[in-house]
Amino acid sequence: MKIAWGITGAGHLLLESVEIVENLSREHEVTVLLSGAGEEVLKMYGLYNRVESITGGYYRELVLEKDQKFSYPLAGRFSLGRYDLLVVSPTTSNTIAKVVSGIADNLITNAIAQAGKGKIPTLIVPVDLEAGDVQTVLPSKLELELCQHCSTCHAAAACPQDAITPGVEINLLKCQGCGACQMACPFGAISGGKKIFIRMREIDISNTKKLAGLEDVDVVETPEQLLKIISSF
């Protein structure tokens, strides 16, 4: 099968997406396209690098959505139904209100709008679901209350993307997410992958419900889901 897998800008459920995408691509061609938020993300989280070395290749590029500039010439793909299916995981909770809203100024969104008029499955995972708090999990992140204020700060000085500002912050938009800020901070002030609970707002939660009501979309609580659907196509 060809299978566009689109990533927004969501660190919830993107470690489970990219393992998804690395298992689909070993039996299928797969074309990962990257919002900017998508790209940012991954790279905080340290994943970029795995989505980049599973691609490579005619239907099997790595699609920055700053390489595709305003008229997005690849979604042409979807409208001429050039692919199997169209995935997107995670989904952010703003790129779900602008593709019910039937707004389509990005990458991702301009495919899933390319996808319908292709009449491409699309299967879309989205990090508002339901009502209620969802655990999550942060990118690197340096913790004040820890930080001892060295002269030298070791955190900083071992980060290959100059990215730690002393006893301030991380920059995350620079961060690539290696993790040897953690490993070389004695006193443990750098954490990676720390879990916290946020709430789901009503607006975003009403979103994804009208998601349901598109023309060949189809919504999916998880990425663990997605192997068994894709093997019924």
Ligand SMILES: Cc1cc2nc3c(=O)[nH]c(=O)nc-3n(C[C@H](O)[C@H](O)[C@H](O)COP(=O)(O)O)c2cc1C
Second form
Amino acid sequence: MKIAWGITGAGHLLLESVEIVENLSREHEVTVLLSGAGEEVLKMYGLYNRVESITGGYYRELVLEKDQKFSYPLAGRFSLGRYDLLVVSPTTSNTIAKVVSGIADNLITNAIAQAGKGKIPTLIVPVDLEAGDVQTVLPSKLELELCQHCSTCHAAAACPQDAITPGVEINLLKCQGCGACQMACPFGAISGGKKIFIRMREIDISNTKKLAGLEDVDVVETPEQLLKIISSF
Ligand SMILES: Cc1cc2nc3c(=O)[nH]c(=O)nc-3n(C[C@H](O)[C@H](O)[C@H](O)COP(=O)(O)O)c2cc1C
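Same protein, the form predicted together with this ligand this time rather than the form predicted on its own?
The next block holds the full complex; its first chain is the one shown before.
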């Protein structure tokens, strides 16, 4: 099958999504599409290289928002029905809000809109499903209460991206999620993969419900469920 897989800028369900797309790329031709935030967030969580390594070749491209300009020519593949399936996982509240409002202004929202026009089935895994608190995972973070403000910051010295301002913060736009800082700090002041709870907003839950009502779009609750659904196509 020819599958297009979109990744938006969500840390939630990101690792799980990358594992499934890796798995699918062994059997199918998979084109990976990243929103601008998707590219940044993949790097922050140290997952960009994994996605890059499964791509390469015709219909196996890694397509970046920044390479598509304003008219998203790649989305023509969707209106022409060239893919058997479009999957977007994980899908941010932002992308869902745009899709349910009929907005197509970036790579992923254009792919979804044109897939609808080209009658390509679309599976979307939203990050906001049910009201309440949901556990999610953070990228590398400088824990200020543990920082000893050493005269030489070993974490900053170990960072190949020069992303750490000692005693202040990690610049996540520079961070590539390699984890070298976590290993280098003798006081454990850099966390990686810390789990926190965040509250789902009513408006985002309501948008996810609207999404399920769109023609040719199916909402899937977890990336793991995608494998079973895709194998039945
Ligand atoms: C580390 C990090 C993690 C994020 N995780 C989420 C998330 O789980 N869900 C979400 O809706 N937005 C999340 N965001 C915010 C989105 O990246 C932001 O809303 C972005 O504008 C979404 O753009 P996109 O929908 O085009 O990908 C996160 C941002 C950062 C920096």
